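Presented as structure tokens, the chain that follows is alone, the form predicted alone.
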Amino acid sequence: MAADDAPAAPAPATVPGTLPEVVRELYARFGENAFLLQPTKDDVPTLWVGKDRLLEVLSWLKTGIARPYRMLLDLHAMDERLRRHRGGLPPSDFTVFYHLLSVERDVQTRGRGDVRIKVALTGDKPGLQSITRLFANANWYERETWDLFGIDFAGHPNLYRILLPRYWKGHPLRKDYPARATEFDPYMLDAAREDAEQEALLFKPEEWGMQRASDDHDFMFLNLGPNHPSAHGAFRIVLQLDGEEIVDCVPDIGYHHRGAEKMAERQSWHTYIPYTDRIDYLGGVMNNLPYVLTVEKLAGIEVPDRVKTIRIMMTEFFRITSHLLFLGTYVQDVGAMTPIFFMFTDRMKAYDVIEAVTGFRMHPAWFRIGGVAQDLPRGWDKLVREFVEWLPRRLDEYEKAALKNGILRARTIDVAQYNAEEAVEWGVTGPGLRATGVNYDLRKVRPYSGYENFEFEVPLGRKGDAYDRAVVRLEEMRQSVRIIKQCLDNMPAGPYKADHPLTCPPPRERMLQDIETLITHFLDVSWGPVIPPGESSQLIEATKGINSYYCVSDGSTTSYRTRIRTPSFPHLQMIPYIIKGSMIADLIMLLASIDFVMADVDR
């Protein structure tokens, strides 16, 4: 029997009362010998299961268990072939992992609502059964895993490349695939190759189950994007139209793919921080936060309260700047021009504060492993106070002038609706989920970085339509102002970095006085800190939904595997489900209300 067909080895003996609830439930249903329980630094219950029992286990977790795990939060893989510190895990060349989330369980148990299931695969052409019939949003995740790792998913309806073009050779996240351009042969584009690449870009409706014509008339196929103002980035949607009605559509992504996860394998833990800014490039330091929190778990670093509060204040500033851009372009897509100029003025005021504190505006890369780059400058409180006193009045004006405008309401109310059950099925998080009435915000449900010490409300919608998604974000800005005011009035004293040998870089004051700290500074900045072996992840409530980093350390100065789960990726996948049968004008409002960034989708 092949290793990937065999049941996983039994879990180590553990006192039953100390096991997470979901592990006890799985043991009771399938038997303890069906799993191997893996310890991780993030305390997410992580179990290995044989590939022959995978579908049975996932199906039971979604539909059979009390308080089921209805959301597939993430699905991806890892090349294990060069990993040295595996700690008795099953033999594996490649590992596929499934991160499931139970919103109901999370709310009731305050942060214990997820489980990670792993499957070991061997051989150069690994394969698994597709779970697209079980989780609708598994479609894109399996395509991405095939694209980047070459793992086949039997039964998948359209297992084509998704981030890379059809003509691409190889699977880039495998360890034997080069990580630098200098390792490739020089790129040459002759006429024959250009023709072949252009041919590969042609859309063939039959591949996606579409008909070119019905019995009485032909359908039109229209490319919206990848260069179109309402596409909000390098994003293409191929529409199947019957007049103005959308019969079906196929979102086409990958035009913005830069290989951020591959880059993590050749950057030190420290020097990778600026790359995170460019994921949701409107989120600034919001992107740094899940990454540094994940690395701090791996390193065993506990940051001071001042660091936590500074981080919260700056991430909420970026939540405001991101939402202001969303609201301006949202109103612009309806046809109004004036509001976006006012909203950009307010964004500039926010960036003035951000620049004064961090030295940069959009991409500060300011958070550090164990702290922040430097302490708050003199006069920061005056600038912050001026902004939080300025913005609320402006938000009131935007609500009156834009969101209560009759034309906007007519274009967005009851348009592009989905309910809470559909949102969970497709992996929708953030304002898109809360617009359906689901009271789920990670800052409340599983507080991180000190959010448990702040008072704020979670804005909710009712209908889950394009209008509610805008109203929720407007109210979120008011709550962000409320949080920033609390940071302003209750900023703790103390250091801006943790006193820990793996804090990178160490506090400069000590580096100038202590030779041991100077040596550590030199090594950590030039080579990077050596993070102990282990696995960890951190979920945060980012500007567009749940953003998470899942990092694997093999005890070196670089990450062995960095998985970035972004909210925009599943949000775009849901477009065909929502928009079929609607008009083209409704699609424009759906795209505007999603609030996506293509770098957040493609990474």
Contents of the next structure:
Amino acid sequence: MAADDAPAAPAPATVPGTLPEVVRELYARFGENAFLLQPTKDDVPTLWVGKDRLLEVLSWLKTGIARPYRMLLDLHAMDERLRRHRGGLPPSDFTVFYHLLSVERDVQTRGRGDVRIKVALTGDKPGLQSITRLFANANWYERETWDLFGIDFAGHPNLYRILLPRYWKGHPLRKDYPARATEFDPYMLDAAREDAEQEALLFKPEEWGMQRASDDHDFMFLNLGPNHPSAHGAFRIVLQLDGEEIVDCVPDIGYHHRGAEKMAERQSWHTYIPYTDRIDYLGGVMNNLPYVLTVEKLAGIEVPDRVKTIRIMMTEFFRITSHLLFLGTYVQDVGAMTPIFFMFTDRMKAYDVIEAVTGFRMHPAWFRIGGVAQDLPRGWDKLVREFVEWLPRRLDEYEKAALKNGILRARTIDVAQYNAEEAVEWGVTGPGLRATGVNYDLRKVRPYSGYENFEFEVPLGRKGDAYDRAVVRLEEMRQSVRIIKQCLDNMPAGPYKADHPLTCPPPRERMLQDIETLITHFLDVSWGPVIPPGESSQLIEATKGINSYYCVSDGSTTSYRTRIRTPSFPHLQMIPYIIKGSMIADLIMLLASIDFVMADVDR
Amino acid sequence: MSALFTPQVIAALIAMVKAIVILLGVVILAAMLIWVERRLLGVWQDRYGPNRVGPFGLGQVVADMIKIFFKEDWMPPFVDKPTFVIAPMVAMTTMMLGFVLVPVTPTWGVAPHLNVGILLFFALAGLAVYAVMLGGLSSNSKYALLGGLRSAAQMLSYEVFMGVAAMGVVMCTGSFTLADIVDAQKGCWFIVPQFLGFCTFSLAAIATTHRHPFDLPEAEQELAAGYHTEYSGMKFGMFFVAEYVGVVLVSALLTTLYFGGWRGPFVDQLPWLAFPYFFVKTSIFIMLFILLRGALPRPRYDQVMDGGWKFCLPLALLNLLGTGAYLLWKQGG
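So that was the form predicted alone. Now I'd like the form predicted together with its partner chain, please.
What follows is the entire complex, opening with the chain shown before.
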């Protein structure tokens, strides 16, 4: 077991001469002493920088460097106070990390276009400079970091809680904040508390710099949600209206927050898998993938080809079911009620296959660390073949009946438009980014789990409007069918689990052969596997954009910190920017075309 | 006693009975439409629709009615009570009153010979706007208000050319009376000479009943339930039934104005055919409305306005001009 090993030996990337390009550029600009290069198990160059030089470094990375890092992919923090295996890292109580991405670099260097910058903070009331002026989408990320860690960002325009209600006490992702319900007093909702909670939900326009009236008339403030037919979940957006025109709006999230990242610090590496299913609850095993890939990197597991191919096949199935629901609700939000019923029929057919393979329909939790739960059942190929032959004809019908309809086109073309530059600035990924014409699909740019062996195209839009976003997704379903067909025709033979001591659950066949295997099996199944210390992450092209898991192991049976970067979060943040000046009906089309899931936003 | 039952009194009684039968028939038909619509949509959408209560789910209507009658008639505390109560009544009344004009058969009809005829229908349609507007306004709720606003704007713009469109028919007949209009279609239904008028009139008619795709005042995806967001129980039921009565009325009017009403082959020899003809034609329109709901997305509010003012109104005017020119040319010749 690797539980008490020292932190991983420096990765080859840190050997002089083979430094990642961005590290060399940063050293050349700011001097080697300004940074500390941290070895990680993923390929992301990770640099520690002093608090005072952070802004300088980030702004140079965004604007100064050749092929700049224009997208802030992720920003969050971790509580380092209880971490044992820190191995030469700067002293820190709280570490804030910034994950930047350069789409241009990533495409050119085949997946080496991101960089992680870390800042060490000390004390019980940590704080640093806000970067909201630099990256538009840092706003919500900093609010979340404040909310969950209590890290203050000086210069942030409205540093309020975002996932938790305003009246909340404490910062849950701190290590001293309890994780179990039994550690709290029983919850009581009396009249006084109910009033206080209602009061906390009241929208005060002044807080957001909004006027209640213009020179000659009052504005109407409309609460759209959290229970609204088109809000696609518990999502609230407060609109400042002039007639039906949206002057400004404030999205309000957090109604679906379950503390998934906190739970990860309590569940074993293995038992956390079902929680990931429920992050993007339409994505099923698509959510398992980045998590198990991250953990496998930490554990050093290389999975067999059959596992890779099975994983791709099942995730593509979920891409199809998710996109079908998107398209159905999208067309329904334009006001046409019929297509969604047909699409549900198709989804049922897909779920029948998924159920036959995994034993569950929406949340199979079927991937395992080092493999999948079971081998494919006998006769799976017949079921899959039936589905891939069924779907394309239906997709053609939907294109003809729904997407070519004149009213739908009039409602969506040129509506809720944003261009490639704006998309990158706000951290938009996935079909929303490709609809603006940016050819950026992680399955092509940085293939994972064996995507490099598949032939498929990346559908692109042109105008970045609500219509293109639907067309791109429709075409993506066709490509997914293509990928599944290739899985069907070329499914490799072999085991469905890696032969590795940390594979969980371990292969049972050898369990009773000798005492060592039996002990390992017993420990892995009862406590869960002990993953060697280190940091790792995996970005994947999920149904709605880039989903990534960033896991820090402290050499124990649970994760020390699990950061889940979900695509829907930045997508919602962009709404006010896009929709100002449009009508309510356009907002509905924007919401429909984003394709978000509130569980994915709030985690 | 016998002096009381003079022929006039008997005639009046018969007329009253007829009126009651017609109105009841309309209400029952409208209620049945709830079932018809759900079943038809079910067929088109690859699903069953209501099929549990009674044979073919026919009892669904009864079940719905029982539910809606006995549901607590709750009024939100913030509404303007008198107006809130009146609004659904106005909706129901105006739509039902429209039926007095329709000649169901040559002998059945409440007042098909009324000399203002079609004008009364326009007046009632104008009043029906108040139902939605008052409902939206008195609810004191933002979604309802937006729904009310939308309906006011939509109905105003659509009624303008609805009148213009129907004037073509009136000019061809030379009378506002619906019975005369049916008689004038003895040779040829007005759908042929008045095709443009038919197109614009039917669009406006759907808009008046605010049925899909003109259901912007209650666009679920945008305004929750629009003007009747705050309504529940039988008050909501009245709005609901009024919508279906509206569908029946508009279908009956389309039949009467453009498709010869109760006329059809052999109806002069076999007068009993009149009602089946009328019924079948009206039903076809009703089903067409339902199919529209199943087939079309909803345009945006400003697109609906544009469609009304920039497309339908010029078309209706063109139709009026053409009809006028033709009639003058015929007279001169």
